[in-house]
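Take a look at this one chain, the form predicted on its own, written out in structure tokens.
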Amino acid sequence: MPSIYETYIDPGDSIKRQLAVLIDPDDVTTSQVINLVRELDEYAVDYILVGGSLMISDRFEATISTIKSITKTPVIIFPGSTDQISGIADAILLLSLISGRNPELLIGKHVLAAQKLKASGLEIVPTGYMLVDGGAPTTASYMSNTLPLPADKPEIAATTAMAGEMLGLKTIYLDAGSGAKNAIPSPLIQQVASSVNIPVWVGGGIRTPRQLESVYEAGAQVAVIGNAIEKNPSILAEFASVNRSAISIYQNSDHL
């Protein structure tokens, strides 16, 4: 079977743009997780991310276990701390916060987690994590003690992503953060995507199908939805429709 990374770095002829949903165990009950995951299965969401910046509950591993018990959709850890490691997931985005200058989140925490990660059996995807200003302070920015990249300076984001790729990172993750007022602007996504030869994920502030469509059009391989679906699960059908349209456009393009 292909690795998680291979499913989005080289997704083949049938899928070009993919959709992931982020579940924060602090924000949902077990029953909400079950209902949400069943809906995700219905709409063929590609990945389920689990994690959070704060994690005040002790439901991290239980949440992953619940998800794995009812779906075959790959579960990927989106870690907010070294405590968020579990071998029952399929993979982990090993985040290096390259947009900031906090050495603990560039390499320090990774050293502390290295032995546990190696023993976990998880597929590890080295990921350049870049916080982008979403118009409001976010938990991720506060907890990381870093400033987000300015949303109106795409060249800064692009050169940062380029440096991450040169360092050997395999994925770039652009994040406006949970609770962001604004989605990441298309020109910034576009400049980052055109500056690197590794997949680009985009999350934070995507609340409408049109915003999701813009993320794909700008060049993101994977779009990540979180709060919008937690607050309004019925919008998932609209998001899934946009994702299917992106697939259809790709199938009928010169890529085939």
Ligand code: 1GP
Second form
Amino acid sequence: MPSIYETYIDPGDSIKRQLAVLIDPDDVTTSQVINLVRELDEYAVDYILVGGSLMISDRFEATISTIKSITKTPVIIFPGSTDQISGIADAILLLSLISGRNPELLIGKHVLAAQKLKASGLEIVPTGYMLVDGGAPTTASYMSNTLPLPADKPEIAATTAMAGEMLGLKTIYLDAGSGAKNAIPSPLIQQVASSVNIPVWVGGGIRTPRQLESVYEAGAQVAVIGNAIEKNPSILAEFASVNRSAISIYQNSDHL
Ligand code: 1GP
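Instead of the form predicted on its own shown above, give the structure for the form predicted in complex with SN-glycerol-1-phosphate (1GP), please.
Up next: the whole complex, starting with the chain shown before.
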């Protein structure tokens, strides 16, 4: 099995700007998932993320099965808890919440999940997960019991990301939280992207094609959109029209 990380996430010097769509099984019915995934295929979305902060429904694994039965697009778990592990997916973002100081989300949950993760056969993508203040409390910041990084302090975000990279993490995910009032500001994305040599993912509160373009222009390799597409799948055509041509993912690394 080719590695998702080596094949798609970090295949070399240059790669196209990528789009990931987040599906929260709590928010969609099976028929909505089927219709949505067909649309995602049509617009060549790069990754489908599955996960949620609460997971009130018991449709986590069934949702992944449904998606996998329709598409060859890589399905990556974006786990909100240690219950969200299933070998039916292709990979999992193993999130270490490096923006916070909650030891459970830095290492504790990982210890609890290690055996299950190994047995699942999932490809593990070690990810430095950084919550950034999106203008109002989000489920992610509340549930994680951590303070998000201030959105107007890019230097704190950059040094946090650098420390994550030095610890061996393979991606950085900057998240304003699902449904965030404000998406992550460009200066913060820029400073993080120019400070690390690993792919930067950005999500939370991206609602318009213009915002998506700014996220890429600031240096994100992968933009993650959830709510906007879940609520209105027809907006996908507009997001897909945003330029996703090839970039050097290490374009900003001349500080090293
Ligand atoms: C949340 O980054 C994702 O963790 C997506 O956020 O639902 O606001 O697009 P939205």
